[in-house]
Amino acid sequence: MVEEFVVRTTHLLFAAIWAGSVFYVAFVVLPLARDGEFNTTKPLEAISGKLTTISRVSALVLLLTGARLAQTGYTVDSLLGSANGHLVLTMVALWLLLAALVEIGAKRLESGLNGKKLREPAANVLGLYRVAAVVGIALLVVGGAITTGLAASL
């Protein structure tokens, strides 16, 4: 019981940190950079690097804690044959998509910043990061549905 609480809480905290970080970059940092509020590329380079680290650590923690939760709570049949199992599989797909979007966005931003441009690279990746933010929100919604047992009650 305590182990499940710790694993589930860790899982949800890292999901929230990851999704929140992506959301903040997509809706606060990149619009500021696009609008010329930064005088140098250094802050954006640092923020992008930190977001990439948060993304990679969170993805790893979510993989480990999610595998543990699936191992103790699901069988192959229940993953493939129940509404909650389908939500878990949806969550895995969203997890992979969020990780890919952040990695692609970071590489594109880094490439643009290497040319010492600021506004253009920020504008170019803004849409990608906003899609990533929506995926992060969807991850949290699916996590809430799983945690509360919403699918089982429908």
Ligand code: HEM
Second form
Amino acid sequence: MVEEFVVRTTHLLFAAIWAGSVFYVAFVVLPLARDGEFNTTKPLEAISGKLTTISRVSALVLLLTGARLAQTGYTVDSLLGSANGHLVLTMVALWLLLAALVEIGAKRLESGLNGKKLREPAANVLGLYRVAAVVGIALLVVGGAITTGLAASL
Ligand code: HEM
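So that was the form predicted on its own. Now I'd like the form predicted in complex with ligand HEM, please.
In what comes next, the whole complex appears, and the chain from above leads the way.
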């Protein structure tokens, strides 16, 4: 009981932190940078570095806690053969996609910033970060569907 509370709550906390920070960068920080509200590349370099760290730590914690939840709540048959099992597999695929998008976005942004440009690299990666933010929201929606048993009841 206590173990399940700790694992599930840790999973939820890091899901919120990861999806929330990608959303904030995509919809607040990068539009400001694109519109020329930063005077130097320094703040954006720091924000990008911190987001990469948050993303990597969250991805790892979510993988470990998610694997534990899957191990205690599912069998291979129920993962492959039930509605909630399919949603858990969807979650894993979206997890990989979100991690990849944030890594690619950070690499592109940082190489643009290294060239001492600011508005152009921010504009170039905006679309990619917005896709990542939507993937983060989709993950939370999948989580909600699992918790409420939505797919199983349809
Ligand atoms: C490899 C990565 C992941 C695995 C293996 C995984 C697996 C799981 C499992 C097994 C559950 C419990 C299902 C159940 O109660 O029947 C779950 C719940 C959930 N997951 Fe994930 N997950 C992963 C990544 C993510 C990510 C990246 C997010 C969001 C950013 C996320 C958000 C959630 C949410 C919101 C719930 C519902 C929590 C609850 O109500 O207890 N998961 N996940």
